[in-house]
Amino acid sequence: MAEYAVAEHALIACHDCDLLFRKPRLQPGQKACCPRCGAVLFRRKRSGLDQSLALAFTSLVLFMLANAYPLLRMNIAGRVQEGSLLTGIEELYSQGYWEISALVFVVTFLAPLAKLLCLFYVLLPLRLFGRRAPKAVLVFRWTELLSPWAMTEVFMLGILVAVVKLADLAALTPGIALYSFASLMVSMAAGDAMLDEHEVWDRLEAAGD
């Protein structure tokens, strides 16, 4: 993948003692310190924009299998019933927990969702192109406030509970949307630990409009 330019005018400062100097150009896996005290600025990621478009379309359709499908099937007595994470949301707003059903489809659904997309509305032009979209700096500082309200990880824990102490009481049989669910979760994680931001904003600043 073709080296990317850093904005002459780019400034950074130290975390520790405020030193403040033009940020340097580095190499993947180089790591940038103050002169001054020693402390380490910025890591450049040994992984790139194609990791981290490839795992966010690969998170994307997680995520539409992981609501398109049942998330578990309750076999009670001879009655069976599926459930899925939209259908769940809803019961939990027609008992009356409007707060509780709001907040699971915000961190659920509506954050992971929104996240995803601005990640491919800001990367996308940036690999193919080497330009920015329209409103990109903003968008991507979106991503970065949506990042923590997207709690797969939480809602995975919550299933894993649930399925625990309904072991005794019901025959579960476990649905595509949750294996696809649990695949999500670590794809997201992944896309989160391999997205180099500092890559992110200088090629945004140095693109231009």
Contents of the next structure:
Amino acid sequence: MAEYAVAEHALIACHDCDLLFRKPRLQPGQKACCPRCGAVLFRRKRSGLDQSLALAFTSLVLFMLANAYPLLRMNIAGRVQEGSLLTGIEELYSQGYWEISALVFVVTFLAPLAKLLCLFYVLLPLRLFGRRAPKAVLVFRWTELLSPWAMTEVFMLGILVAVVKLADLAALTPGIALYSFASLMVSMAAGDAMLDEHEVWDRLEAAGD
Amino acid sequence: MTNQAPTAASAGYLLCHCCHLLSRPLHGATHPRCPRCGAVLHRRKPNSLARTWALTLTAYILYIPANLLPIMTLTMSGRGEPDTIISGVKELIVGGMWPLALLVFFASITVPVLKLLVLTFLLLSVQLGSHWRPWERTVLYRLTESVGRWSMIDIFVITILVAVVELGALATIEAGPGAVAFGGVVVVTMFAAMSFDPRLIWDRMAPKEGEVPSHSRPEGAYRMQR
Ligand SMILES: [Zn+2]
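Please give the corresponding structure for the form predicted in complex with its partner chain, as opposed to the form predicted alone shown earlier.
So here's everything in the complex, that chain up top.
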């Protein structure tokens, strides 16, 4: 049986050095930092759920474009070859490197997609009806656990390096997916910056099922 | 009355690692859970030192094949050229791509090495009960945790090259076993950084009896920033 602890809403503790504080009352855009170790204790963002939802929707559309279209088209001596992220993952698998194939699939496809879908699932009912979806608390916990494994911005740099390496091998034409990935990187970063986790947790706690 | 800095642990509170809610466990609870998100609560990350040591040592071992074995092989008109991580950087330098060479050098060589050294240093300093510069060590930890993901660049480069270059007899690119080891290093060091608990640095700083604490601040004094 689960033994739930008793919540203490008046206090917060530093997650990096464990110092105890009275919970600050912050204006939107302010943050409180730990005087001992400098960690950000608590932050209130100017943006609301609307911005987070809009960015999650934009990211989802861009994600689909980024994976439906070819990333690059290459031309060597009249022979044309196209490739996308998923063909790369498939090719790694067929070359026998399933470990890398699985790793790349998780950090560039599965984790970002799951993170976006989880965000939708949690935020949409909260915004529209002020209620939490079934198991929304669990889903939001997964969202936070997934976050470090969604590496779209690192992948974008990988594309850049690959393009430079290929440039002296053949003539390259960027595909739709290349622009989509670049925009996806921006919209996911903006989404991360706009999302106020504290507020979502507070609202989840206050909302009924 | 002690003039020691008040910490959540000394006051009997547990901080949820997931939703950051503070709560007080019921008396005698063996596995208390967070009342808000349901995650299992711990005073400190469980077995933090042992886990971080095991993962860090694994990463050291994987680091050797990651650098010695080829990460990919480019075959052009029948001639194969295996590339290791270092030779990939060299190639970019020879090609005059200085900014990119620096980027790849930083992501694939500097970051993993520094990460391993920093983790080892933090583990040793905590185990020896060091009082040396806790603030700097905490900042070092935060940097280590956030920068690790950038080492994945080389793995992504291989994925894209493999996706695009497949032109039969003209040119093919095949991944190499070094890439598996390198991917392992990145993943294992990410887990190692996640399992280290920076609060252990500060636990060792708690003043012993009769000692004047170096940090005693009243509860509730934060630095506000706009
Ligand atoms: Zn702190």
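Worth saying up front: this structure is predicted, and the values here are computed from it rather than measured. Take the two forms, superpose them, and find the largest set of C-alpha atoms that agree within 1.5 Å; that set is the rigid core. Positions refer to the first chain, counted from 1.
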**Message:** So, superposing on the core, is the move of residue 186 at the CA at least 2 angstroms between the two forms?
**Reply:** no
**Item:** residue 29 C-alpha moves between the two forms by 2 Å or more, core aligned
**Value:** yes
